[in-house]
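One chain comes next, on its own, written as structure tokens: the form predicted on its own.
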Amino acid sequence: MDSADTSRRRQFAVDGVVALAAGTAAVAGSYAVAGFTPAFVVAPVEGALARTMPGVVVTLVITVLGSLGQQLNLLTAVGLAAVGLGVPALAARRGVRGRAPVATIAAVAGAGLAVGALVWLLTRSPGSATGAGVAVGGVLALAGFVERSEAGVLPTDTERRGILAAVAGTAVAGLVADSRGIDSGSKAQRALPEGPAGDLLREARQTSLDVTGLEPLVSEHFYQVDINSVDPTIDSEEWSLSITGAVNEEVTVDLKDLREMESREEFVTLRCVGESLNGRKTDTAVWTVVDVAPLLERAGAPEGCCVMLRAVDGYFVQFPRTALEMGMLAYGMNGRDLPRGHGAPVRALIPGHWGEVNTKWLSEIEILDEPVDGYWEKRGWHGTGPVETVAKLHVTNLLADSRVEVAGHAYAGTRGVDRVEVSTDGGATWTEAELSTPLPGEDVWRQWVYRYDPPDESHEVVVRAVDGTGTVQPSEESGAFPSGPTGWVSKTIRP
């Protein structure tokens, strides 16, 4: 290989590195302006990946990787966006080599405009497009400056001004970062609000068992599972909900209409259908709700077959119409407005059903004459039915008196939890655990705790719940796919 070929290969590699850096800078510039909102250029890319991924891959990701799967999808989207937005930068680098400085500046500006146009097409956000375009221009200008300096060629005044303008533009983009990308609503606030919600939160604190390491009855960190990594940002003043389909008259309401309806504060527990048997995607909050039934009556909705809930982010879920009779619309959480990450301005709560039915960012309730596959059914899942009963074992403490303390939560949907039984000999014998006092509500979990004198050898602790109908939690273990995890939870305790 002669020196000319070596030089060309080296230059091509340098161009590729600079282009990738420019694409990465474009992603960063978009984020600097838009934050973690739908205007962030990665959001539509990640959403497209989530919607086109084959069902078998979705199932593998959920059951094997859990929450890491969504993070991997987000990282993949970041990489694709960086590569795609780096293409105009690569074209600019390859097209102006050896030309006059003015042509180079024009090419840099053209690459920035091309990237800005691509981002605008994806997000329809002028700010996000500007942040990405300016960032690309800044990287290309800086790379050209470094290369000319290494070659001993001093930059012209025009080039200096171009570099300074690009850097200043990038800095301005960072300064106008959109704080709406941060959503801290998933953590229960420690300062209790006034009014009925505050009263219920105080009741939950007083009722929670005093066990080190055991999550209280109102969750401090409420889990979030969505089909997208970037949550929608919805103007509550523009939001509306329509009741459509097999109805006598379509009904549309806005947030003001809902707030004028009779409301109440209510404890409701949600459990994710895709969690592991002893997972931590089951949580409880106090929700500000109104009933769906009056709206259905106004629309003249028949009892019918099924219902489809549709969300602003493209999610849709189908389940039996009868389940909607107890359905609620929530616009508050723990005494405050519903957080963006939990479906603001309004989400559905369907008592006793898996979390996937409790649709966030709700926009439509469609009454169906016959079943239609929802988002998850199209991917092989069937987790829209009533939740499975479970007693979880999350805490193991060694007490000062040498006893062992085991504890966790138990949940059985609207059937309620009658008791939790614990075995310290692998399931041969059982003893009732202490339960927290039931919180008011039709669909609420309970805490349990059991203390015992351990043997001098390793032993297996097994827990099971008995629901309000007297039915014992099934012992046969199954994974999350396709209808939610079942089985007794066990743990080996070593002396």
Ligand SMILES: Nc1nc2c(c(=O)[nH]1)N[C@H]1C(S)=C(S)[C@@H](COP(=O)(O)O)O[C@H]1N2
Given for the second form:
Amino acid sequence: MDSADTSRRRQFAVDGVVALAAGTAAVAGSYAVAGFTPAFVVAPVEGALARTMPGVVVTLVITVLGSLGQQLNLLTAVGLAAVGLGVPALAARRGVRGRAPVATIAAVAGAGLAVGALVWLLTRSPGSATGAGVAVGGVLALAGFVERSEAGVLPTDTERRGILAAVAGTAVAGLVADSRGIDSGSKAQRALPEGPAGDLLREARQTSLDVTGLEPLVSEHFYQVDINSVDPTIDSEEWSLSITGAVNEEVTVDLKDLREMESREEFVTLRCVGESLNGRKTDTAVWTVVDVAPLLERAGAPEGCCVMLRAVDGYFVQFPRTALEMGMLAYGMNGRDLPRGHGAPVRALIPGHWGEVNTKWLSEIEILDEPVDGYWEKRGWHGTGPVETVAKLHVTNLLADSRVEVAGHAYAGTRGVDRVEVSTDGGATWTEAELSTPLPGEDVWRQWVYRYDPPDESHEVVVRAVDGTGTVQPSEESGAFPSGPTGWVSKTIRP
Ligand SMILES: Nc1nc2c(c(=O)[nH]1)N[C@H]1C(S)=C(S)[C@@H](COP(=O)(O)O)O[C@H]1N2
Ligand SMILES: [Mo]
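Mind giving me the form predicted together with the named molecule, seeing as the form predicted on its own was just shown?
Full complex below, order starting with the chain above.
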């Protein structure tokens, strides 16, 4: 191999590295301006990835990897975006090799503009596009500057000033992003809000069983499940909800209209069909709600078997219309505005049904004459119906008097939890556990606790709930896919 060949290869490698650095900088620049919002260039890439992934893969990712799967998807999207946005930078470097400096400057600017245009096409956010474009230009200029100084060519004053300006600009953008990164958070705040929501939160706090390590009746950290890693940011002033399809008259309401309707505070528990049997994706909050029924009446939908709920993030879910007639629209959570992660400004709450029908960022209710598949049903799930009954075992404490304390939550949707039974001998004999006083509401979980003198040998604790209709939680075991986990939670306790 002659030396010209070697140096050409080396040059190509250097160009590749610089282009990738530029692409990565573009992603960073977009993030610096947009933060973790839909304007971040990775958001649409990740969304497209999630949407095009075959159902089996999605299911595998959910059931095996859990939220790690979503993080991997996000990481892949970051990689794809960095490579994709590096392409114009590569073209710029290859295109002007050996040309006059003015051509180089034009190429740097061109690459920045091209990347900006790409990001704008993906996000429609001028800020995000500018952040990405400037970052690419900055990296290319910096690379050129370093190469020239290595070759002994000193930079002019103009160049030096340009680079300084780019660095300063990026730093400022980074600071802006940082200040935006503070999330609205879904944690029930320590200081209780005033008013009816505060009263209910206080009641939940007082009713919660005093068991070390047991999550209170109103969740401190409410789980979150989304089809995209990046949640939509909706201007609540711009938001509206339309009732369409098989109606006499289309009805559109905005947040102001909803706030003028008769509202109430309501405890509602949500449970994801994709969680494991003893999983952590069941939680409870106090929601500020209005009923859906008056809106449906206004639209007049005499026929229509079913409804399709659609959301701003591209989510859609279909289920029987009778379930929606019992449904609510929530714009508050634990005495505050509904947080972005839980569907701001408005989400649906459908009592007793699996989490997936509780559409966040709700934008449309379409009345259908015939059922069609929703987002998850297209991917093989059957999660639009009522929840399965479950008693979970999350806490095992050894008490000072050497008894064992086991505790958890039980949930049976609108059937309610009548009792929880515990066995300490692998299911041979059963005793009733103590339950928390029921909170007001049609669709709320309860806590249970049971204390006993443990035998000297290792033994199996099994727990099962009995719902309000007297039906015992089914013992047959099944995984989450396709219609939710079933079976009895059990745990081996060693002395
Ligand atoms: N628009 C929209 N609504 C959605 C989802 C979603 O991805 N997008 N996820 C659903 C699923 S699968 C569940 S379990 C619940 C979770 O609600 P949470 O994130 O507030 O806990 O929201 C449902 N509503
Ligand atoms: Mo879910």
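Numbering follows the first chain given and starts at 1. Whichever C-alpha set is largest while still superposing within 1.5 Å between the two forms counts as the rigid core. Because the structure is predicted, anything quoted here is derived from the model rather than measured.
- Once the rigid core is used as the reference frame, the Cα position of A13 differs between the two forms by 2 Å or more.
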